[in-house]
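Presented as C-alpha cells, the chain that follows is alone, the form predicted on its own.
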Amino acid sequence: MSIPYSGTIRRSGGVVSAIGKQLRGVNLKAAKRITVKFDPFGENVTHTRNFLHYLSSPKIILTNPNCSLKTEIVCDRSEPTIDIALVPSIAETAKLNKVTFKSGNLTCLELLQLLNKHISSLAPEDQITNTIQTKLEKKKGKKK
C-alpha cells in the first residue's frame, strides 16, 4: 500500500526568483516621489539598500519617468524608512497622500510585496489606443 503524493512537483526557485517575480509586477504610475531614508551604519539597512538598488533600475524607472527617486543618508541611528508620495489624482481616489514603510525589520522581498500591494495596485490601467482596422475600413477612410 503506497501513500499518495501530496506536494509540489518542482522545488521553488528561491528568494532570487521571488524577487524577480515581484520586480516584474512593479508599476510606479501611482507614485510621484519615492524617498528612501537610512543610516548606512545601522544594523538592518542591507535590505533597504537592495530595495533602493532594485527601484533605480532602468526598467522600473520607465514605468513612470516623472517619479523622482530620492535618497536621504542620515547619521542619527534612525530606523530606515521609505516614503512614497502619491500622484494627486490617485491620492484623491485613495484618500491618502503618502505611504510610509518602516523597513527596519523587513526583507527586500517583503518590501517589494508591500510596494506591489499598496502602490502598484493603485496605478491606472493602460488603455489600448491602437485599434486594428480592416482593409475595408481603411478604404472608407481614404474616400472621405
The other form holds:
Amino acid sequence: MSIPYSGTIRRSGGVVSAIGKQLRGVNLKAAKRITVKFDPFGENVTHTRNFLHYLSSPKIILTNPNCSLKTEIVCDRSEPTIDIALVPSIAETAKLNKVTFKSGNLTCLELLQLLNKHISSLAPEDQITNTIQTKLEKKKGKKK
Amino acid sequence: MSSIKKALLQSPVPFLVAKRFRGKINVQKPRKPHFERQLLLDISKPFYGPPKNSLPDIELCTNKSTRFAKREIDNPFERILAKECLDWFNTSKMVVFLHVNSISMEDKTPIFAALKKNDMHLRTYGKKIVSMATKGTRYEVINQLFTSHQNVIFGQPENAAKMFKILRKTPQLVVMGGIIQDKLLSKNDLVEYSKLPSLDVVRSQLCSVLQSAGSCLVGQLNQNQQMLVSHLEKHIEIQNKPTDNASTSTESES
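I've shown you the form predicted on its own. Could you give me the structure of the form predicted together with its partner chain?
Entire complex below, previous chain first.
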C-alpha cells in the first residue's frame, strides 16, 4: 500500500527567479507616469527601493518610453507609496484613473505581482505592422 | 666546508656505529629527554577527545552541514576598505547619500567627472564595509540608509549648490540626505542649505541685524531735528526762487 505521489516534480528556484519571472512579464504600456515616494530613514523601505531599482532598468523602460518614472523623497516619516497614473485612453476603458500601492508591508515580489496583475494586464496588444519586403523575398514569392 | 675537510687529516670513522651490545634495555626508568625533544613529543601527542557517551546528541549527528552556518571570516582587505571609508567620512565636511536607480556607467561617468571638477568625490561602498567602518563611531545611524543601491558624495559644504545643479541632470541619482559639519540633514534641509548665500554674506546680514537696533534708535532720536532742517531748507529754496524769478525778469526787460 503506497502513498500516492504528492508534491512538486520541479523545485522552485527561489525568490530571485520568481522576481525575474515577474520582471519578464512587466509591460508598462498602460502607464503614463509612475511616482515612487518614500522616506529614506524609514524601516520598511527596502522593498520599495528594490522595486524602484528594478523598474528603472532599461529593459522595462523600453516597453514604454513615454512613461516617466519619478522618485520623491519625503522627510515626514510617512509610509512608502507607489502611484501609477494610467494613459487616458486605457483609463476610460478600464474606468480607473490611477493605481496606488501602499508598499509599507509589501515585499518586492508582491509589488511586482500586483503590478503585473493590475497594469500589465491593461496593456494594449501590439498591432502587427506591414513589414517591408526585400527584393529577394519578392522574387522568391514570384517563383513559387 | 668540504674543501677544509680535504686539507685536514681525516680520522677513519666506521660506517656502522654500535648503539647497544647485549644487556637489558632500560624501559622502567627512562632518562628525562632534552627540552626540545620533550617539546616535539608533547606537540605530537594524539588527541582523542571526550567519550561519545558524555556528549549531547547534537554533537553526535553525522549530518552536520556547514553550508547553512555563515562563517565569519576576517578579511583584511575589507578592513582596509572600511578604514578608507572612515577616513573619507572624517575628512569631508559634507557627505551626501544618494539612492541609485539603474544607470549605466556611460551615463554615470560625466556626472563623476563634473563632480570631480568641483572638488567632490562620488564613491560606492557596500553595506558591509560601511557598517564595519561606522561601528562605534558617531556615524552609525547611516547604516539605516544602506538597504538598496546607494552612492556617497564626499565634498566641502561650499559646493552644495553646484552638486544639486549637476545631479538635476540625472534623475537616476536621487539625494536621500546628508551630513554637513557633523549634522545629519534630510533632503529638504539640504536643499535649503544649498540655497543659502555664502558664509560671509550671512555674517554681514547678521551684523546688520545686530546694528539695526542701535541705528533705529539713533534715527528715531534724530528724526525731529532732521525734519526741521529739511523743512527749513525747502523754505529757503522757495524764498530764493521768487527773488531769482524777479532778477531774471528784470534782466530780460533791460
